[in-house]
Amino acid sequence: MKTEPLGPPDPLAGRRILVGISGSIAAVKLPLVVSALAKRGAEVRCVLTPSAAQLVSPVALASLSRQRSYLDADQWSHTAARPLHVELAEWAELVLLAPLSATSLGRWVHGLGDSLLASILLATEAPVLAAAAMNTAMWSSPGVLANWQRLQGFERVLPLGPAEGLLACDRQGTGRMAEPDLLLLALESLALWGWRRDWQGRRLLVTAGPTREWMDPARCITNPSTGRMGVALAQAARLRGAAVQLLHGPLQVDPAWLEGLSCQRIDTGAELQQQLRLHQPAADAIAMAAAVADHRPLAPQAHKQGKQALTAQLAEGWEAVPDLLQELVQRRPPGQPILGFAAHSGDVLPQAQAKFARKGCDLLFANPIDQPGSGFGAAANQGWLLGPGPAVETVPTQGKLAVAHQLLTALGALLSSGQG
């Protein structure tokens, strides 16, 4: 599992993170999360329910976190000056509750404090990322669904519902806990933005990654985009409550980052154009982060060409790929704000200002691709955000998830004001 932070500075470095583990077989994935957090410089303490302690070793977690693990038997001591659940609740800056079992969920939403972890959840005022995991039938039972719905209204809580997949009980269905890499991404989002779901009820259409224009089955025109910026934008919006439709080319990101998104794979500019026309009417806002190829061959071949034939094919010429961002602007319904992207080298800002005036979108994020540590394939990004007013907002070098939250805030403000 990757432990690379999304960019400098790492939002999790130096943070006090309490990891609460309850009784689900998904608990066996938590040592990976604890180890990654410790390597990123977080101070981690683990609390296990009795059922969780049967599934994952408290000793292993203590070794990985470099801190002792806590069990129910530790809650009360005549030598302790303060109750342990209060001390840990106040110590934590962030709480990761994973996996959240049906039993722990029920205790929490009904205000029961009959265990160390349950008492901590009642006492803490820190933001909590709660990742549910259980058998499909358990998840779909009326009691659990009612408890989960009740949890949605809790302040300082970011609920992360289970995904669909093959469960430990050999059943295929909903109930699988979010993968460790997605837990880390969501925890980072919680550190950057908090638990507020200001995009709740809104539908965001995001494009990400490169397109490919084929000369023959073996050769294509493309670019080095990995899709990381667009996927970070999509997940940030999802964690802030949005329903996200992601249209993407070939990606180079962890597959776990696609969980919870409605994804449609595309390859060429024509395919992206078709999907945009299909999905634009239902979107409240659009973020056009895909790196679309500018040109395509006039005569693509169905079979691989030899060198001479390829040279002749290239000499036949190229045609421009339609301007998809400009098409979106021209077709959009009233009140639909659109965020465009501009990747440039050299003197970026004048080029971006000319593009912004030409495209007609509401926001344009311009970033340099010739600066080390940012742009295509990098964990970080930087640049300028152009908007309706004359002022240009500087986006300092930071992780792409942090950039995504900054862009979402600007896009959401336009959506709320109806300025699209």
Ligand code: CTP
Second form
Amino acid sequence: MKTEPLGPPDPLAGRRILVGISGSIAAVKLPLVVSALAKRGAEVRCVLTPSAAQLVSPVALASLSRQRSYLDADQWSHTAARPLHVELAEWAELVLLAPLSATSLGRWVHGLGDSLLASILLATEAPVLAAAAMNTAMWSSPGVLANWQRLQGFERVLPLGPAEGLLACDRQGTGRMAEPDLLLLALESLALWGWRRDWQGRRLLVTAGPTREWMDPARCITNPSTGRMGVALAQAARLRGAAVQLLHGPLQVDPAWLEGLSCQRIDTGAELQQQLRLHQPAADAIAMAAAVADHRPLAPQAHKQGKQALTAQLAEGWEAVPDLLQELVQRRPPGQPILGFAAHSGDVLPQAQAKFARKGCDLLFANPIDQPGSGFGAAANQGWLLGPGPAVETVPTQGKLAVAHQLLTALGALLSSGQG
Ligand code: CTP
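Alternate state requested, the form predicted in complex with the ligand (shown: the form predicted alone):
Zooming out: every chain and molecule, the one shown earlier first.
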């Protein structure tokens, strides 16, 4: 019997997660999040403010979490020796506060504990992922902005500002809660790395996904990269406080994972080269995760060719796509560390060591693409991180977000020490 390899453990499995829901229409998305968390093996308990309970059913949340839901009235009917808000606050290993309404934000940053959720937030010592959601005008009102600003200074809090989009009040603007898939990714990041924003004030340029070289409008040469590793790296850096510019080819990742990043779509190696030239000067560090297609036809055709013409083109006219990573290294200003990637089959390390010497980047993450469960398109990755020192850092098999955090820590250390 053929058995699938066991994947790395899910960082959210077995964790005690308290989901605090306050009164914004985005509350209707929370059952999806709660259901996903329960399916991933997390222990989930939901606490709703009175207005949240008007918008989303505590009964549905109880079914999806396999736990009863908690409301304000429970605080006063609770007869156990310890107060309910303290019990729940201490039970939680992680708190997801979504949506965070203007009122709940105000209560929290001013230290008010006049509801079950508000007093849990004051009492808990667990890290909190707080995802704001409200009408655009409310979000840009001076009181709310000042409160949000104040929250940035809170220890143990990972604040996730609202995104732009069409709001339930028919306004187009900022106020939409982060999508459920981004909440799950950010929660995973909180479990793996915590809330520390060590990349705050730093600008990271990331490339991700494949490039494509077109023979004619119907055929191209490319590779199976999905962009998952590069996007995980970009989002992890953003959650650690970086301003991220992402240059990406065609991606196969959840679009929610792109929220909060400055994205520029590219297709060919030439387009990537042009965008890299544009964005390199402003970057403090660069991660070159794109899988650049190596060759392009000398004479791409504007119209679809017949098979015979295509065969002739395949036989004759190809040129190498310039090595963009090498160009970055040659052009870089002092103190701009660069992380490269190397995907190999077979004996990875010797091939990667030769590539590292050839490319001249500061770090090179070498990963196998012929191991089941890791590499192109997989949820997990593994490999070795080559750096300036003689020691090679092993990157064990883990989810791509965990790998991303390990790589960012190494890149951030080089940036802090002025290397690159
Ligand atoms: N890369 C690049 N420009 C290219 C090819 C690759 O900038 N024309 C970058 C990739 O983004 C990656 C690193 O170089 O960071 C290594 O890419 P990889 O495809 O593993 O290596 P190649 O340089 O293409 O060498 P080979 O195919 O011979 O292994």
